[in-house]
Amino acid sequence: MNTTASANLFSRLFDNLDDPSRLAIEMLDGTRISYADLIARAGQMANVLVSRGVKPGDRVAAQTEKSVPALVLYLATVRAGAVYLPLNTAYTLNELEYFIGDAEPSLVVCDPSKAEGIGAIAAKSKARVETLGADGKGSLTDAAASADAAFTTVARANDDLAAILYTSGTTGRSKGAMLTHDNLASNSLSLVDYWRFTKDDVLIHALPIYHTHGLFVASNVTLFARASMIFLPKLDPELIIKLMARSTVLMGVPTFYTRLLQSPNLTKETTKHMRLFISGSAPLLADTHREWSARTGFAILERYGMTETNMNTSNPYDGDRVPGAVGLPLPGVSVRVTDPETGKEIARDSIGMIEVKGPNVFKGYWRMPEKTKAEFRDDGFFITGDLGKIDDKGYVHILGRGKDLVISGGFNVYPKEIESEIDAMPGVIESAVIGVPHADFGEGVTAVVVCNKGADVTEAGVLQALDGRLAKFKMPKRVFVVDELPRNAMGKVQKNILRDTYAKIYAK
């Protein structure tokens, strides 16, 4: 495979601009950033990265709040031929130690308030630390302000790494999904066509940018289309409704739509300028889909993706958007359902393991060749771990996860990590963590705990002990203390029974 600058995702995003003065990003304070501005800022930042010793193939880890400079850091890292490693802003130092130790970045960028704690961790990997705050200021932007904007984009091959995103399994440690320049570019270009994006589109960007959805789908698709985005720091339902008057697209997780539905200002009148509402990262309840249609006249377009694969399927732009289904395979992507035991493809409408193959599918897990091999079939299909079916019209339905992964608010939560923390508490014998339906979060993290007789173990006590040990999105929303956990004949905890038992605890 030829190594060329044009294979670099940055080159593919910004080469051949017809109008560099076009608006790329608008901020709430009225700041307007053109495509030319964005390229220049990425050049300045890339020069700083190189001056700090970042070489092609090096990892640049970033735990930063959402800001335009944080987005520029991603673009600059890719432009410099390095590998971008975004880290959830909720991760504690306890959690960061694993990610930084495993990825061994040459540079870690963090909020100034966390520089001391992260600096101690980074030192173990001989990584340098720079700062970037929520206000977009820090040592990184100070250096970039006086750096040269001219930068020659580093040549990369299609299968060179552009990013590593850590994903949760249900057992063992978190895995770094290796995403290539072509994984990201091909998937975004496919979505531009499938979702009919044009340079006239204005995206309301309220998603975080340490996650596939906000970073790769929302940002890359907008930039490939030469469209623009209104950059919001976080979800603000009333502001989003106000911005709909001059926007065309909203991408969100189910929480966005349930919160927006709570506002009396959401009407057919306030949404009439919009053309598309997209939901993903967690299951959208069919009731939410139907209520949205009734209130606005729009059918939400739900799609299905993973950290390892980017987007796999989408409900069609034209045609039926089926509540509870995640749509049809995207062009160039193959999806099949197999028997989990034998791996053989099974008939339509039969429930089994979802497997996918295509240019969107990741290269493998960072430094885990055996795990990578185990997750791929010999013919190249990736075993997603999701259970589902394909109906007679070809629509894919996700019906559960074979590995008990919990997706809460669009974030992957792996139960074993939380169970290990709870099991270490005084008086606790064992615990089981499950996800059950939650209107706002898709699934609510729920812990079921067995303790010694007479032990003073309470819901409040467990939550207090976990506070500061786990990222907020991993924290259980409820903790139940029980006498015993249900088990099968082999002694395995039956989480399906627990999910059925607690299925309605978050019902409104």
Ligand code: AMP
Contents of the next structure:
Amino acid sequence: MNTTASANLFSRLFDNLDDPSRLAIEMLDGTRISYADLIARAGQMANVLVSRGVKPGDRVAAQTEKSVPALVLYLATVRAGAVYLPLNTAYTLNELEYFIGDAEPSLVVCDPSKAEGIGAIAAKSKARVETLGADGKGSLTDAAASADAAFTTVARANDDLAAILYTSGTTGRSKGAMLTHDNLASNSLSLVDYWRFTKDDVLIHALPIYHTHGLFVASNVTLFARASMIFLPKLDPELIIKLMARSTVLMGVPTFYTRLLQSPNLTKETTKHMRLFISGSAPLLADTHREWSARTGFAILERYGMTETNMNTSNPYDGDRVPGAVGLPLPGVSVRVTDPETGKEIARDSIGMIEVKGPNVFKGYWRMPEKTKAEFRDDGFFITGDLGKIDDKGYVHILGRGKDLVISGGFNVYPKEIESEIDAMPGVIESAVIGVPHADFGEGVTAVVVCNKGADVTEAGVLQALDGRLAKFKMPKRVFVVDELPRNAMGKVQKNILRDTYAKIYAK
Ligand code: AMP
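Please show me the structure of the same protein in the form predicted together with this ligand, now that we have looked at it in the form predicted on its own.
Below is the entire complex, every chain and molecule, led by the chain shown above.
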């Protein structure tokens, strides 16, 4: 494998800039960062990293709030040939101990308030610690301010690591997904084309940057397109609606769209400057899709990806954006649905395991060769763990994580099928169906339902409405009406929490 500076993601991002003075990032306080600024800052920070002993291939772990310097740290790490390892800002010291112990970074960057606790953990792995706060201040930026901006981008091979992102690990320990320079560059470039990004685009960036969605999909795609982004610390629906007047694209998790729909200010008028609304990271309810179209005239473009694979499928830019479907395989990506046991491809429209192959697919799990081997087929397809089907038009549909499949009385019950029935009932906003240990059936199908305020939704009512629509073995044994479903920061319903909450309801 050739090692060249041009294979480095940083070079692929920024070499051949035609106009370095273009705006790259805008902050709410009026700060405007051009492409030239971004490159210069990345040079300064890369020099600091090297001076702190970071060598090519070393991991740089960062638990930092979203800020421009935090994004610069990512770019600088890649530029220095090191491996960026972002950590969810919600992780506790106990969790960080695992990540730092596992990844053995040579440098850990954290909020000044956490320097002491993290310092003690880092010391065990002989890692240095630098600080970077939400306001962009800290020992790292202090040092960078006086560092030289000139830095020669370190040569890398296409399949050298650029980043390690830990999976959320709702079952078992989190695994570090190793992403190469080419995984990231090829996927972003393909998305720029597919979603028709140009330098005139302005992205509303309100996602966290410790996750693949905000870091790679949102930031890399914008930068590859020479477009600009407005960096927001978090989701603020009214502010986002205001910004739509001078923006063109929003990328969000489904919660963004449900929250925005709650505002009466979301109208055809307030969205008319936009060209594209993209959703991913968790299933977008078909109802949300339809409501959004009715209110704004825009069909949300839903896409499907994961930490290990970057983006796999997307609804088309031109052509049908189908509610409830995640679209077609991206160019160069192969998607197939197989029998989970045998790995044999199954017929169109049959439900099975989604497997993917392509330049987007990661290199393996960090220091877990066995786990990596177990999740790849011999012909190179990665077993995503998502159950789904491909319809006769080639659109992929996701029916949930394999681990969320409910097996009741020996029969497979796909939660999505029951959730869709319940979601369509009057007064219901959304639902989650889980399997809970049951003495007779192994697992008892259990529905947890959220309804509109004041709606008359009851357990008996839901069961009655389902009766006759679902085979008996799919019928929920219990239905619970709750105020909201537990979600993580990426808008995913945390079914593991629901399973724990209702663990004992069928105990004898
Ligand atoms: P993460 O690695 O945190 O990005 O999570 C990846 C998982 O999120 C996938 O394996 C899917 O289960 C889920 N996911 C991502 N996008 C979608 C989508 N558009 N619809 C349904 N599930 C999705």
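Just so we're on the same page, rigid core means the largest C-alpha set that superposes within 1.5 Å between forms. Numbering follows the first chain given and starts at 1. Remember, predicted model here, so these are calculated numbers, not experimental data.
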>> Y35: after superposing the rigid core, is there a C-alpha shift of 2 Å or more between the two forms?
In response: no
